[in-house]
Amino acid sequence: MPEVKINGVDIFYKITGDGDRVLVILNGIMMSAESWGGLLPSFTKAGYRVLNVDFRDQGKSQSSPVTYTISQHVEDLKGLLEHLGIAKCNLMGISYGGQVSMLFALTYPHMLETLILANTMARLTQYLIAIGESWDEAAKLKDGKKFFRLAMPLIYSDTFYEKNWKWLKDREELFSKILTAEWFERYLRLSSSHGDYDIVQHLTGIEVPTLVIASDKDIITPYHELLLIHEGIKDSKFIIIPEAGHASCYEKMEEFILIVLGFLAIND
């Protein structure tokens, strides 16, 4: 699997497809490059070369030897894009990945064609801080099954739970096997990187064509937080996916794909 040393850390990446336009996807904090397998065929079929990236301390990328702030990922991504010879791309980020994407758009706008932000936030509300603290406490138990039981009900909607109970229980068992002590240590470093993240006053500085995706049952990043982003970014597009929680790309995968490809098509 390809990886390259960027800013002293081996960063894992995966390229799928050979289209002329590049779509870079940034993960949520508990995700990895492998989390997007179900969506990739649709994106590549539409003619996109998709670049999936694991942040430092995530997936198959190397653990960070030191603590860092969320802005470190911006520099890591810039270094990776330069290494791959990608001068300009379409950037999509969900949740934590959306936070990094907005920072990237503010720092290196000349490297972006479009920006897609899903189920993310431009600030840390007190409620979101409380959720993060509860996840951190769960992570400190270093027990995959308990972590799943404590974290997932906030991520998926009640609708999804009712319709996919067996799948969720299977995932719970999987988490109990694959989430190691090292995974939890890495997760806690990622979690602590937020700092006092608040870029609401800087959103007017994002000038690339932007799509903002919210979900009506997302309690982690409620739709009004996404609306705040939409109102801050001039001429951005805003859409709400019904009957979905924080993991809209899984819960309503077909709708999510159509929304993303529709936006990319009108900005081709």
Contents of the next structure:
There are 4 protein chains.
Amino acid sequence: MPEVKINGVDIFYKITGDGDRVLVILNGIMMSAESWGGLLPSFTKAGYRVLNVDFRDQGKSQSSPVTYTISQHVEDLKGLLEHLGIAKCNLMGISYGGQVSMLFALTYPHMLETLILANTMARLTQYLIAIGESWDEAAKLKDGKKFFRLAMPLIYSDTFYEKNWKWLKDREELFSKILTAEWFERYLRLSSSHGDYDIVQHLTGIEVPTLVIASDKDIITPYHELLLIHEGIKDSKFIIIPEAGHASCYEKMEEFILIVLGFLAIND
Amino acid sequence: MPEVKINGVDIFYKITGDGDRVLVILNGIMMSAESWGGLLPSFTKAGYRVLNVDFRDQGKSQSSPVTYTISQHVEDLKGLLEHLGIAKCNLMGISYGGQVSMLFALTYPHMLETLILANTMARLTQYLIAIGESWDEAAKLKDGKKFFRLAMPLIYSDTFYEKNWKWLKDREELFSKILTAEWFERYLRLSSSHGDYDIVQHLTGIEVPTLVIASDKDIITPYHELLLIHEGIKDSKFIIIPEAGHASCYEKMEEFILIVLGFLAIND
Amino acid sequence: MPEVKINGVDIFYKITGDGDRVLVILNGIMMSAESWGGLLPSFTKAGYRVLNVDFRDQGKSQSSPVTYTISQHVEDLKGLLEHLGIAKCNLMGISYGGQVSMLFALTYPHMLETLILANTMARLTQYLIAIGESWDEAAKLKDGKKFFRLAMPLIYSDTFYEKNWKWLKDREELFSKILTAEWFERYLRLSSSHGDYDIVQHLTGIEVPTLVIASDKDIITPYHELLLIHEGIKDSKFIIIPEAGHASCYEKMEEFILIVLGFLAIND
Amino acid sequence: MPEVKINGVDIFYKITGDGDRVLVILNGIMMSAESWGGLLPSFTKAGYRVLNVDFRDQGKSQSSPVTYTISQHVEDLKGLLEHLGIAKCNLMGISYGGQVSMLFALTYPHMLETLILANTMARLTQYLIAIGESWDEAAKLKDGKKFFRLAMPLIYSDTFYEKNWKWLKDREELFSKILTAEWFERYLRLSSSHGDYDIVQHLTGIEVPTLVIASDKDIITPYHELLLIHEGIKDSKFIIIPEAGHASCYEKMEEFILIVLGFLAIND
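For comparison with the form predicted on its own, please write out the form predicted in complex with another copy of the chain.
Next comes the full complex, this chain leading.
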């Protein structure tokens, strides 16, 4: 489990596969480099070397010694890519990771071959601020089970609840075991990093081939927020995963994989 | 502020207006007889005598001395109507109140002239059970402000948050002041009254003229749950309030009022 | 069957009921003053005097001796209202009639108490131009049955076709009998009257209380075109009729009536 | 331009690429083997040998000497695959071609590796029958330009009309040149081949890995018809192409390609 000190913080990363082409994956705010086990084999089989990374304050990476805004992760990632000698990559970000990915694309466009954005947003709406406050209240309880119960109905779709109750209840147990007080403190710092994030006007500056994935039942980042991104980024393709909520990469894993692989294929 | 002992519990009610025709309003689970101030003048002006009522464990009604299921409210309402000498009424129920209303229509159809169902459901889906668990966790904190922050993003639409941030923040303050420990205990009993509520197969038994109101952004009781009710009740009209969430009677009060008044008018 | 010469053309109109308040109804392009039989009793019972009118080149009104644009109907209507001594009215327009109604509201706002707009548009999109071309080709065949078959799949929803096949086939027969060569010539002149209709920027000038009705399956004037109108007219209420296409006043007649009556009631 | 006599009819086909894996493409009713020029390079580059084929009465294939139902194409295709020595293939069908593909999957499942179904239906609804009648009336005029104007508004989305007016007008010209009287006679025979097509109950018999593609603005085969197919075929993936109508493979060609390539990749 390699890690490297970037901008004064130990950043954990994981490389899987040995293809020439690199796929970097940036996590949603509650995820980590370990969250992608189900998807990795498909990407590596397709010839990609996958780089998973934990943001500072996330997963196995070190806590941030300083306060920061979301742009800090752009610098951390750039440092990591340079350390690894990766000059160009395909960058995929989910939700919070998608926000970081768009900022990266605006700052270091020459390091990207393609950009993949799933269930993410280009601005903080009042509704997203309210969801952030809701999850912050939940996090402050520092209880994994309560956090799961309080936060998940916004994340998974009603369709998914209907068909995967046991899986969700198992996951609730898992959360209650692995979410420590420290996890919640780190989560709260990540959550407070958004600042007044709004890059809608800058989207036209993203010129790298881009894939935008929405889910039809995503409450947090609904269709029209993804459409806004698609309309802003000229060279973007737009796809909807039906019968899925915000966690499309879990709810409809195979659909998610096939869309990503197809997009990578046409840009190969 | 009249109240009367029904089935051993003091039930609070309020009568406004003096028309011949009676409109009975059953509250959503977090509401009370006092929640309808903005809508009453339109109903009384249209010639209706409005009966607002607090369920046992709600508003100013007494706490229930016994455990009960949601059907108990049907008996309480029937007792109240008999006490008041109301032989027939138009019955309107929102969300939880809509569930009670449908049960009432199945049990005492001869007491109804029409039935109005807004943002409600004929069954407990797994998703609704999860939302129930979420709100129960929030209620157990016995803190009005936290409860508001944790529960509201599922209730109000993103559109409403965008345009009414200050109103919502004022309401958050209000909740923090008026939601007492006792309120939360009573809420939790109401919340646990659902049992295994599922009346989908019985809907064809409702023969009274019925209005079904859905909102296009209702996460809790989405369009397809209301469609299910509309398809089940033969003599039902179905209308959607656009750009609104679960709290359509607040989010789009005038649209809500006009639909109800129009429905009452064609059945007059 | 009264008619009166307005701006050099005999305009047919029909008055039903004798209430103090007046409801003027403007037809869709393929309709006429005779199309509203099913809805009239509800409006008159509610106390409205209903004025139906045929545009020049429509129904029993005279053909236009001159070429004209859609604004001509505004002047014709104004003349008719003056002739009838109607100083103020509630104006309801469907589709083409809705376009005329908005132009009337911009030109003679003092003559309106309220405005009701159903399944209409504030601009000609390229798609609407293509539909216009399609129907013009169909009209040029001067065969009622062919016209019905060619034009109706865009007008009625799939849901309506599923449940009303016989009614639609009867109507196809009716069209084949009553649509004469002259009807088609007049239709083609009405159809060519749109010019470069686009009043989106002027909608903010409409200040009269307005009701906007959309249908969820309207292909011709879909939801977003009605939303545009709602967003433009400040004092407007917006309602969706579900499971209906462009012909909402036929497909869901009772829902249509109740929304209109409710809107009139809150503005009474 | 190879052709071969199958079941007494010269069937035209075209092979592009030389991969080991075969992708067979079945056309929509108004298309032909020549319609796929824009998509072929992506498929061949990805290593597929593509077999395009014209149904009897379509494109360069011979007219049918006998009347037939849609199942006849299944036998013709089977004969062609045997003639070419193709034991197994990936079968992709659009609209009418999708109907044939599902019938093929039910009859000769051992000849399929995967099945790709775009903008198609498992049953003839009353609405589809009405559209069929509409297009038959249009075809009987035997005029390419009129046919284009009359039929296309149901096929392309309003979004596509808005952005591609010139392309559509050029295509209108093309239709007026290449659609001969014979083309229309052949079209009418294809159109009459549906019989009482309804395979909804048989979908569970399709066990081959399947991709189902819907468009959000498809009027002819709307979302719920594709959902029906997805729910019927157990091992199926479901994707929506947004801002597109029935002609998704033209309207959003790159999105269409990437979804197909991704699906083929995960089943490779």
